[in-house]
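Take a look at this single chain in structure tokens; it is the form predicted alone.
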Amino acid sequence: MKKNILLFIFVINLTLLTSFIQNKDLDQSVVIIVNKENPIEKLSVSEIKLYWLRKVKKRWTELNKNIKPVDRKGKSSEQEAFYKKVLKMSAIDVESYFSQKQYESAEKPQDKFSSDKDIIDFVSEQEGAIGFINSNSVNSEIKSKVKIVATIN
């Protein structure tokens, strides 16, 4: 009986710890980045959603370049936070959205990369790119490569 009670307490504590860790990941900040040549200085959450999903515009009018949303390849805490806080969509909803856009108008889906470094490199090379990275990745070298247009807490 005593072993069962101890096992029960252990499972409850493990569940609470796991929940805390997952919520902590979702509470992390992500920064929204664009190419240095993009004249946009700041974007609101609703503007980020519209640009990233290419809902209203498919091009940066200021640059005359196609908008190129950049995503994470595979599940990550940054992606989960971005989807929840900015897009207000699940990962399945995002994939379905881009599949539908590709089917309807042969629109290219978002580019996907494995790490913040890969996203930063792509955004720094592609004038139309918009992506998100972990705020902990930001340093002076990163700021010299890309422009931060928003921080999402």
Second form
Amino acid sequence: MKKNILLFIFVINLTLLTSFIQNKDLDQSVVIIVNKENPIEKLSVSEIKLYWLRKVKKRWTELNKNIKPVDRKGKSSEQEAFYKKVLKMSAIDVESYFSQKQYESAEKPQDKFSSDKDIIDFVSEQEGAIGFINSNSVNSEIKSKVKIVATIN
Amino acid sequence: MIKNTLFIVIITINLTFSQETKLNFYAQPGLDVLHSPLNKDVGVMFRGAQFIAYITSNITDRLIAAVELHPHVNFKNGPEFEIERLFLKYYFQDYFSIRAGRMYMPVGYWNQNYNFAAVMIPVINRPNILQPGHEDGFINTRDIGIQFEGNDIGGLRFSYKAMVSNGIGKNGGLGGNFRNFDTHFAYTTNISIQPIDGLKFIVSGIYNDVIHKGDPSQFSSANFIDNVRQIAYNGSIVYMNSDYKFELIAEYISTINAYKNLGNKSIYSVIFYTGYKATDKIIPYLYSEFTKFDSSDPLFMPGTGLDLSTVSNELTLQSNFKVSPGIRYRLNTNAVLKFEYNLYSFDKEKFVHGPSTQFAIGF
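What would you give as the form predicted together with the partner chain, now that the form predicted alone is on the page?
Time for the whole complex; same chain goes first.
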């Protein structure tokens, strides 16, 4: 009996912990960043999706540069939030989408980095880059390096 | 052979060491089981892995190079490489870019999107009508030439592709036959609109200029026995949108081989695919294709094509039909397991049926 109670408590705790982790991912807010040279000031969620997936447009018209989507390498709460809230696609679908584009028309897939810092460095160097970082990472130093065009809560 | 291998190695090394180069490999081993009620026979066969190497390289911001290599064993010549694609693409604007080299011809949807990388193909096998010429195909699916294209123009997302290529009269360009010193080419156009994201309406066609009697054919070991023009038409409706669960590809392809003395020989084919993403990983689907062709067309009769007297002028039509309910299990982006139960019908023969599996990987 005692064993069963302990097991029940363990399962309840595990369930709560799992739901907490999931909710944490869903609650994660991210900011969308582009290069300082990019004249774009604001982007809506649907525009971010079109640009990041290089649907419709493959180049920034005003910059005359290729759009370079930037992603996180491996799973992260930021990536999960971006995929769910902006792309509304699963990780498998995102990868399949870029693989298909690469196979059909030799288009380069998204660049991937393992940390917000690496993404910020890349976006600050590449004029055509567009990426996402954790909103908690934003400070005045980062604002001096890249331009924030949207906040996704 | 040595020359070819060296050429491929040089290209591969050059691209591999270029900036922003991606090297992908694809393999797709499988197992087929077939049961023939007519002969009361059961056949079981492992299918080769069909290994593919695909290299893409962003040489500059606008210039892309791509090579798709297919090493395989030729029963006569032993191991050899086939260059499935080798092209350069220069990107001017979204509405205009140029590709030059060997590439898939812009016929319909399937031929441009699904070829050798089975991890991306929704079913196990390519449609019969789109098999390469040397694998019992019917139309020109790849060729050497130049292509002009533009994508997603305006609110209806209009796209176009226009290709000028060597055509089947020059053996798909591979033979490089200048015997006739002619200026005949194949002209392929493809236009599409995408009124809703993922929903595409496509119309395309190929016009193969006069192919001379005696020219080599990529479809058989024989040469053409008569002057011929080949005209192909296509119409496609496609709904492939990762945002939604429902998938659809419906294509119609019709070809007329217009011979000077033998008259017209026709082929037509209908391809139908529909799938439903039950979960992120599991996609049940139904695939079906129907092809009707003129078996007296000398283009598809190796060994008889050299002698006009052996070819009947009477129209002898043959057809094949295939229906395959199946299921796709996506282990992850790079690995897909497919299972199909195939039912084939060849003319008036009874249904031949059996399961097929494929494990497609990309890395």
